[in-house]
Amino acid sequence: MRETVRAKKHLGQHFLNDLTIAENIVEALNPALQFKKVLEIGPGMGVLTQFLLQKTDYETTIIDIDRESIAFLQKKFPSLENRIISGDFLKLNLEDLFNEQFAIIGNFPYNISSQILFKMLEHRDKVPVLVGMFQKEVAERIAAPPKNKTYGILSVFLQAFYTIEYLFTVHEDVFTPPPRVKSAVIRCTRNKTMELGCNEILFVKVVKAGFNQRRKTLRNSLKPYIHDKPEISSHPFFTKRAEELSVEDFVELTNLVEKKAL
């Protein structure tokens, strides 16, 4: 058996070489959530699933795109058997392999992590937790609060359905080869929101255009949805950036648009 894979550049492949950051990025899966099924994304030569494989609490399933690190990983891993999958997680249809919730953990491909975590949303009620790595500053958008200058769309739409932990900061040297930015973990767990209380549609739009323009103020960035009516520029909200809403702000001000200029 080939002792390693070559990591592919235009699959954005950098190789966990740590044993003690793999295994803590294991142990931050909460099994106490009750999933009996964990998919790793982009194990490479499996650093993360040796630990995985280690859980009596879920059954692993391994998905890469690599046709490399699936050879390697199906003589590595034996007892995996047909939990292996050669392929695309964005085109893999989760409703046919997973009937349950099941948990999503993995070291990332930086170049598709935001992508990784919309598809998440889309399977938000099957998905009560996501353990990952991510490039740093990513992370940090990800886990930022209202107020603060990295805090945008992708931390809106997955608040909404997420409680978001920054976890730990991760070196460039424990990778192979190292990228050329520092990383980190991130745990996504579910939380209670079912409905969102507004038009979703509309809520995506509205926080879309808000931050697509965030110097300005919503008055001039949600324009087009108000249509200059007074009786809804005048609201508070109107007078502020995105950056400075919450989520919860985020559905009253649809709920404002939907219901005043629609």
Second form
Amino acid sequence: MRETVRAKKHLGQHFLNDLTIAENIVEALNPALQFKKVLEIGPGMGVLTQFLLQKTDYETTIIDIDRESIAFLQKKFPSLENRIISGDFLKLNLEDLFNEQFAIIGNFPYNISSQILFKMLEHRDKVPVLVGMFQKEVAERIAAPPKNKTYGILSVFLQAFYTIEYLFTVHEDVFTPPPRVKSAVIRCTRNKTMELGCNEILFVKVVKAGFNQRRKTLRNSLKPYIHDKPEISSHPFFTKRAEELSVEDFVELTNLVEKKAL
Ligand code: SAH
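With the form predicted on its own done, generate the form predicted in complex with ligand SAH in the same format.
Let's see the whole complex now, leading with the same chain.
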């Protein structure tokens, strides 16, 4: 059996070698929550997997894109059997994988961390909780409240459906090879929102348009939506910038824009 997996930069491989941190990440998946299945994305050499497999409250399935990792993990954890998937998480059909709710965990490959979160959002009613390691900057952005300079598109979309907790910061020295940036672990727990209370497609457009020109007032960044509609542009939202609006404000703004756009 090979002793290690050769770290490949293009796959975002930085292997965590601090067992206490690994255990803390796994413990952050609160077993009191309603799930019996866990999906680990990017197990690498299995530093988190070994703790996940000690749990009896849930059953873990793992997916990694790296064949060398997969071969290593098959030998290291023979008990996983068919719960080890060789492939790209972004192409994985989550509806077919489990016919029940499941949690997501991982020390994620940083180059696809936003896409992992968008995919979770698409399947939000099946994913009650996600615990993940992100680039610190991304973690801060996701957890940022309104009126914060890192609050942005991903913060609004995620916070609409999940409660975000920034759990702890992780120093680059605990990885092999060390990444160039610090990391952080966050927990996203599904909130009670089933429907946003507005047209969701328009909500996405409005939030994106607002933040794409985040230094402008919403009157300017949303011009195409309020064009020729002076009656709505007098609303106080339009003198504000996107980062000043809460999720609820964006819902209200979307309704305002939609109603007047008819
Ligand atoms: N969890 C491990 C490894 C983290 S490195 C640890 O903490 O040590 C990120 C891992 O994600 C690597 O094993 C890499 O092969 C895997 N990976 C990268 N892109 C992926 C993708 N699209 N789908 C699944 N796994 C991916």
